[in-house]
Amino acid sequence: MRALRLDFDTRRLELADHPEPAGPGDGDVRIRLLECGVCGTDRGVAEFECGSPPAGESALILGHEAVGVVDALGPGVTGLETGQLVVPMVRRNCGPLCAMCRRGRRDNCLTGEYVERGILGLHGYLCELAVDQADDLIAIPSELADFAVLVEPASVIEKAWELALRLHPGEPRSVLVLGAGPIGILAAWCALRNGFEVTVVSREAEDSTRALLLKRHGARYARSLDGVRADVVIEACGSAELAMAAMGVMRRLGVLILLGARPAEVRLPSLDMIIGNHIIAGSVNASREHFGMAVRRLRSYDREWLAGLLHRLPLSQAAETIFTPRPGVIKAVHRISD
């Protein structure tokens, strides 16, 4: 089968033949992949900032924002049927199971001994076929077929949003989102739907596609932090420096959620944090519950909103889009069958 493979020995990323997965065995489901989005995590893996291939192999199939259809069921699988649209979760439990993995919260694994599809120790989904345990799949209603590829990134936002509201001890009213990429836009829409005042700060021009999309749906758009005040800050830009600067505009009791900041040496405003009762929290991955929340959230959005996010390309162009995002494209999604 065709697969986008990152070879850790030769340091090359290329579309190449790869053996089809075995199975499905007991409790397994074989998926025929339809689409897979790319994001900053894929870029980080492709630039060897993180990630690893499966044990005993030199190459890793990339891709974790996937949607496919059930192609075959192994013995013992219930609740799914062939032709069912599904989205796979990303992280797999550690073993032996830690307390959080036992509770179904592998996203909060305590040991760090987990593996992740397309990122760490397990092949991903920029390929034609994959096999997963049925418990690792989220059934998707057919009406969401055109936008199911957004479920995984939307699940990350659902977890971050739940965390922010749980950590804030007061009555937050305003949200600052750093970055106008897909995660930033989904974060802004989530906050707007929950009745919050939302400002998005990013580098794009005021008349850019992203800025106009955000303003059209009720968010304020700005290119600097000047004049901004917020109770909750969601970092979705990859910049630790901007995240620390944004702490200067947080109100008392403010909460900063880090989603994508790259490693950097930054000044921590510790005195301001103490005086302001500020909280910084990191958030990664999502639980089955958050995936379900993402499905419900996406179903509630206007289809024109969602369509404006996506730009579909053939699988043959995946290596190019991972390294060099196309100007004007908000979310690149690769069709596996093309």
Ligand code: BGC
Second form
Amino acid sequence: MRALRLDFDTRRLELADHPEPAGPGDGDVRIRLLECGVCGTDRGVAEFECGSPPAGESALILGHEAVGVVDALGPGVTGLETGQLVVPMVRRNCGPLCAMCRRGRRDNCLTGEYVERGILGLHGYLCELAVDQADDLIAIPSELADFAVLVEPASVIEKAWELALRLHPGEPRSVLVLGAGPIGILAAWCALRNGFEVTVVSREAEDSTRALLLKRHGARYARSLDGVRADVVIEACGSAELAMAAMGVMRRLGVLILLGARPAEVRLPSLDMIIGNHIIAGSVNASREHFGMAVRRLRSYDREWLAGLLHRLPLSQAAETIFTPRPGVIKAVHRISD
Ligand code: BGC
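Right, the form predicted on its own is done, so what does the form predicted together with ligand BGC look like?
Below: every chain and molecule of the assembly, starting with the one above.
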């Protein structure tokens, strides 16, 4: 089958032939991939900053924001039928199971011995066929078919949002989102839907597509932190420096959630944090419940808004997309079959 493979020995990323997965065995489901989105993590892996191929192999099939259709069922699978649209979760349990993985919260795995499809030790979905355990798949209602590729990134937001509200000991009203990429936009929409006052701070010009889109949906858009005050800050821009600067505009009891800040030497405003009862938390991945919440959230959004985020391209252009984000494109999605 055709697959976008990153070879860790030759350091090449290319669309190449790859053996079809074996199975489906007991409890497994074979899925035919329909499309797969590309994000900053794929770039990080392709630039060898993180990630690894499966044990004993030199190449990793990239892609973790996938949508597919059930193509064959292994023995003992119940609750799924061929033809069902599905989104696979990304992370797989550590073994032997830690307390969190045992509880179904592999997103909070305690050992760090988990694997992640398309990222860490397991092949991903920028390919034609994959086999997964039925438990690792989220059934998607057919009316969400055109936007199901957003379920995985939206699940990350659901987890971050739940965490922020759980950590905030007061009655937060205002949210500052750092970054206007797909995660930033989804985070802003989520906060707006929950009745919060939302400011998005990002580099794009005030009249850029992203800024205009956010303003149209009720967010305030700014290119600096001047005059901004917030109870909750969601970092989705990759900059630890900006995240630390945003702590300076956080109200008392404020919560900062880090989603993508890259390692950096930053100054921790410890005294202000203590005086302000501030909280900083990191959040990664998402649980099955968060995937379910993401499906419900996406179904509640205007289809035109969602369509405005996506730009579909053939699989043959995926390597290019990963290395060079396309100007004007908010979320690049690669169709698998052409
Ligand atoms: C994915 C997560 C994953 C994380 C770290 C993100 O892009 O959405 O599911 O856990 O990368 O590998």
